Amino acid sequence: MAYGYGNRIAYVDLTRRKVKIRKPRESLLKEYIGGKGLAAKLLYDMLPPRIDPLSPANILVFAVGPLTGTGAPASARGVIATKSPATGTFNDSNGGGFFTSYMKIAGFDAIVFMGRAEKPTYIYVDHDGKFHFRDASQYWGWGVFATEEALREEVGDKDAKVAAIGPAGENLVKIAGVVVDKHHIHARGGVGAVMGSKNLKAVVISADPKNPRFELADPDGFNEYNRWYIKEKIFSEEYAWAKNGGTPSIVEWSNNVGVFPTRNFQDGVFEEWEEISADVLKRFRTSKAACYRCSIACRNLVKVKDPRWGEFHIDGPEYETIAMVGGSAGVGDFKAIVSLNALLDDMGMDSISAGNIVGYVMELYEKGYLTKKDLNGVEAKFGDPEAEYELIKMMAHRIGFGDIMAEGVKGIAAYVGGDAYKFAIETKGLEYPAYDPRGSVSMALAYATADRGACHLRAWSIAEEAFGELDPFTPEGKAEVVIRLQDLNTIKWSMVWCDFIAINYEEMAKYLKLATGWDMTVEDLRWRGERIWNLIRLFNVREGFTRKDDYVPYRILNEPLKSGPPAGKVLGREKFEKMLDDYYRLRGWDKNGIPRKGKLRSLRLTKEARKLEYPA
């Protein structure tokens, strides 16, 4: 038995509506050890190369990690993964809240879904951990709120954990999330449409916290540590921003550094800042919160009352969706911000790619591109938040234009045609997310390289440069500060930590240590790091990814900014080029972004690569 585990593993075949529980390998465990490194080893060997994610050839994993659900400090997190529906490439969504500590709780290191089933179904696993194919017909359709809701009373338990889809993952919608406790969200890279794939509306899950199916190594010693960490740590100056703003403080610091997305990227400063900044939304704060045992509690409960939106209380918003929904659309209303937070919640869809497309589609309407019967009857004009309403609702359930929109930023490109794709902000197929490169150069190293497409949290390169001591406009060293991070995140989302710790290596040791008994050096945990990177590499090199969809799009290559310290700056492909070829060098890729042999046998990974012919 591996300590910090529930030991279980469980393949549901949701074709054949049966489950197997295996116990994972103690070997395996402590070289992927959890969260994303387990699911990426799993979605290696379990997939076929180039199946369309959207049959039932696909696999969904649900996993979580040694440190989930012990009430460390921003613990309470797991990872889906699947082949993602809009980039083609691997890809895992990091989520919190209560549903995969619960599913720790249980006894399940991960949850492996395959096949499709017949009809809409939920699965129920109850307080002993057996599985129940549910018939969830009477639900599909409906929104994930009321969703949870009647699924709760259905099983019998107030207190049961659901992770459900709604209408835009049940109608395939690329952008689709799968959503935890309400407004928690797996969001990014589709998974939710992998769900809605499988006929699979939600996952409840009853557990004891009481009565944990897993043990620690040092449990004694465990709960000695972590007193004093969160004593020492958490409550310091150092985690001041998240008790008290959250990640809305972002929005000021973006604004001041030129990096806030405005009206599709035309500009890195919102003169509507302030009205959609953590000020506002500290009026409407009802109260703080926090995901399961977390001592940072940087969750902001909001209520708002408007007669044009009606009266929500919701969990946030972020200031992705603030940035995304509200600045890349022109929106400077946080009360509208919050109604297009709360529906889109509800509807299922990450909030990210939704206001990149929306903003996208506005800037295509002004410009010509696209018309009012184009879009059935909305006027897509930035600032319109009641537009920005009509035209997500249309995406969620694929009406008219919104079912081009579905499809995200790229296929809108090639739909539309022409000059489109010159200010379309995407890579792989991911939309961009809320923080412009052109004032942070890093970031574009960062969004290029990522394994899921353009992401922000795979290295958040700008705390260190626009935000920190670093030239954020030089190309110099940013290809170390993006392998470094990149190298770190991987092992916290295996673990699985929340992005808001700011851990190191050798405090994560530490923790490692007391709860499984492992005695790991900071530079065992780096090569894992930095191993799981690569093999997810070569599931995206298998897929047929190299160099050339390691891109930044045109506008932001080649268009300045108009304000801000990045003003009448471009990106310029020679400092990008540059950056990517210190970049693979540094890594021990190829000039094509191909892991060398080399860098594969001091990685331990020629098996996996002998195994898939691979190419170098």
The other form holds:
There are 2 protein chains.
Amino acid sequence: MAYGYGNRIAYVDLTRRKVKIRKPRESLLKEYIGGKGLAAKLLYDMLPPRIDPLSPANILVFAVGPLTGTGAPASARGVIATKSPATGTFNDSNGGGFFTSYMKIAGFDAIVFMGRAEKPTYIYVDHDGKFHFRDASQYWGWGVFATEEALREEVGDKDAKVAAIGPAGENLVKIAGVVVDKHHIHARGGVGAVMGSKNLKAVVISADPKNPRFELADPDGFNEYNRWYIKEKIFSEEYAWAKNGGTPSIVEWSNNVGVFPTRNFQDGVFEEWEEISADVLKRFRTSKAACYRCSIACRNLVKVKDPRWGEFHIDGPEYETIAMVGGSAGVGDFKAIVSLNALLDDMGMDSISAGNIVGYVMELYEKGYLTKKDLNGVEAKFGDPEAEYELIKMMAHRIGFGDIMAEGVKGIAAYVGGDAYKFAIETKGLEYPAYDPRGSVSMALAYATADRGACHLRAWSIAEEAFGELDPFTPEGKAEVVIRLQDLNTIKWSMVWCDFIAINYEEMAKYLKLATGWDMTVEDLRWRGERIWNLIRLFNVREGFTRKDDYVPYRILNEPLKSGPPAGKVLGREKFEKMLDDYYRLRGWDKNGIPRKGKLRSLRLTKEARKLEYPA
Amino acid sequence: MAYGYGNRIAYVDLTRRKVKIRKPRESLLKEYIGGKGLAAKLLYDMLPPRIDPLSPANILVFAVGPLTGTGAPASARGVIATKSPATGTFNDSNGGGFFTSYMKIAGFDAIVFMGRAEKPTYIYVDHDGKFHFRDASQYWGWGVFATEEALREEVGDKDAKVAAIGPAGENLVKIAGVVVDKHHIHARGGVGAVMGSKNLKAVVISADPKNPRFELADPDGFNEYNRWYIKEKIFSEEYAWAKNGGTPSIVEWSNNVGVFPTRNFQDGVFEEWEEISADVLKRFRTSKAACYRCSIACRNLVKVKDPRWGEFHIDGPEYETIAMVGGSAGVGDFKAIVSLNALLDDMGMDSISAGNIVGYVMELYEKGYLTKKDLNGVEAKFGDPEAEYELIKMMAHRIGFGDIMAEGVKGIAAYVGGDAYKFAIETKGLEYPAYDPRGSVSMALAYATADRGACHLRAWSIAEEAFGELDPFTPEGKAEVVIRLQDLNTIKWSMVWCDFIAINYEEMAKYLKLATGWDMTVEDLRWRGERIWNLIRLFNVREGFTRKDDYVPYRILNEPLKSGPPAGKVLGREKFEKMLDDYYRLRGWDKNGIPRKGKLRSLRLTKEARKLEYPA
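I have the form predicted alone already, so could you send the form predicted in complex with a further copy of the same chain?
So here's everything in the complex, that chain up top.
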């Protein structure tokens, strides 16, 4: 029995309606830690290459880590991982709230869903940890909010935690997420579509936080260190941003440095940014809130009333949502963004991709690629939140052109044809988040090399570049920064920490030691981060991903921004390829982006690499 | 206006319900000829990499060639091409009958279906060549046979030709085909699933063979040469097999040389082969039949009455069906095979893959990987045609375990896990046809390097090897044979000839000259074959296919056959890799299977190759 873990992995076969509970070997946990790392190992071993992500041959992995549910700050996290239907890559999506903490409290390190239920089904894990397959036909088509409440009632536990999909997941929309606790969404890469393809409407867990089904190696030491850490670190000036505006504070920073995606990345400064900044949010804020036992408490509850869409008293939008649902669609209207955010949560959709897609469709419309008739009568003009609302609904239900939008900007570009791809802003099929790399070039490398397509969380290098001290326009030295952050974050998403904690290897090693009893040096942890990152690269290489897939869109490479510090500058192919060459060299990968044998040997991945030569 | 062509390509947008008719440039036709070549060029140019094959971003191309519908022998052919949902590769599926001839007579060189209809739809092309979008809701769920008759009645033309999908295509079964004229199926690679994903139940064409909408360059010369060719070649001893038993004659040859897939490739000699041979077929034969104006007339109409399934008077099974639905499932019962064949045609499914999948499930069942309960109560024992019938129905409708079977042997292996992959007999996700490479090693190379996964039609090298003069167990010299046949067949499927004509480049050049007026030498044609083959390789490389995907299954490499000439022999990795190395070298591809720059330059594909670096 390993300390810090539930020591149980549940394999739920939805086709045969069977559940197997297995005790993971301690070596598996020690090598892969949990969360992202554990999910990567399970996916690498269980999935042969080139299976259809939306077929019953795919698996969906919920995984937590040794820190999840412990009361450490920013540890109310877990991942949902799968082979992504949006990108075809490995994809892990992080989420907070309470659900994954309860999964850990119930004693599960991972739950692996396999096959496909014959009809809409939800899984209930009761207080004894028993799995029940239950009919969800009556909830099919329901939004997330109503589903969650109804299921809590149906299982008769007001404190039960729910992970559910909305209509977007049911309709296999490629940007559908899995929503936990109403407003926390494992958003990116279509994990909700995979859940929908399995006819799995929801997973409901009952658990008792007072009697967690895991033990810490040194509970007293853990509590003592944790109290000290919270007091000295979390309650310090470093986290003032969280207590204050939260992530919406970034709206101002991004506009200052000219990286705020405006009207589908046509500009980097939004003239209406002050209408959707943290200061505006504060005017609507009723209180702060926190995920399970988190002392950072970054959440902002807001109350908004708007004659167009009604009244909402919900979690306020994060920076990414404000920027992509707002700026990228040219919408400078805070109340509208809250309403659109609520719609996206209820439908179960990723707000980053949704905003990017809407911005793209608006540009296609304004440039004449699409007509009002093509768009079911919607005049998709930048700046019109009502048009945006209609487009999102069409997409969630795959109505009319929404069926094309549901495939993401890459799918839209394929359908529209011609030169439409030139302003489709994606890498590997995942839409860009809200930092334009033309104003912070390391982000181009971060997006191009992120394991799941354009993701800002694998290496948020802008913090050291446009928001920090480094020259944001030179490629020099950027590969080092991106690699350092990718390896560090791989460990963060494996333990599992939230991205909002600025924790270093020393502190993570200390927490890990107190939770699990394992002595790990900083280098032990960094090595594991690098190892997991390389295992995931092998997963993607096995799926055929190479240098050609580590690209940056045409617009980002070739078209200059109009405003702010990056005005007139393009990233340019040469600069980008220099960073990519540096990156591969420092990673120990060849020119084509394939890990070299020596690197694999040093990471003890030689056995895993043999699986590249499938199936012999 | 190019002679030999309709000079019209129709682009049918099912999402926006719009049709555009475009005149293809003569240079496009001259470079890519038609059929496979034309479809390859359209798919390469219109599809970006890594779109979901079952999404509206994919396209489905019906294409014919300069010979289609001309009355040349074996020219009643066309292709349906798409990005395959079974393999992720380029995929062209050939078919005969009358439909594609009528498409050519109606003046279309290609019809490209884009997007996805909002509800079940069929397309009617009337006598004036006008396209009509019609509701097919009432036919959704219908088998192919009833659909075809009902649609002919609905359009009011008894002579209209229909291409339709059955329930398998509607249910996105990965082995679903498109059936034309009831028993001619564009079978392989899931073209029917793509049609189903577009909510396109059928395409119906009215045309008047007396007034074809294409002109030949030299009609008199064409007719004179054609008469001579039919008399001297087709009516010679060379085609006696077709007049006599047709392809079922191969049952005897295959068993003699020990390559007849028996009980999922566990053996190469089926002890009951004489129960399902051409001689048995002849006992049930009522007449011979031919596709549109074909002088080979290889078809066998058979009449079978069986208390288990009723009475059928239909096209008799071809060799592949007898071997895979029969031998691979251990079923030595001719009447059962006819009934199963009828079921597969009506459901719209590929009999090669279906038989392979059933054999695999039977082996999994007999070895204890799957239980009777797992299989909805079916006792999946080898040799039981009633169990096979149930399994096929489950698969067509995705009922119970049929939902897993519908993903093909690769999907089943992924779901079952463990070492089940060792006897999943596929390459690139396409199930093996009926020639076990352990008794004719060049077929291993042919399957591994075929553009659409394990296909016997790209290079039927066994004709020169186990059925011919070459040593069937040595790898020496086999790459040359496979390459020569692949290039030749690429031209055959582009003009479009049937695989049953043994025509050489000289004769093809002569026919092409008379039809189009183009002077092409043997080398001009061979070069075009090689060029199209390389363009398709680029399509697959862009999708991430490399050497690792040009594999042979574990069983074929490592387990010996029990009977016949190959008994006790394994193919072995060394032998296979030698052939693959030879093949890449002779193709001008690198060790990883990527065409080298010099080769691309000599094939004038440099511009196309730039698209590998997507999207910049």
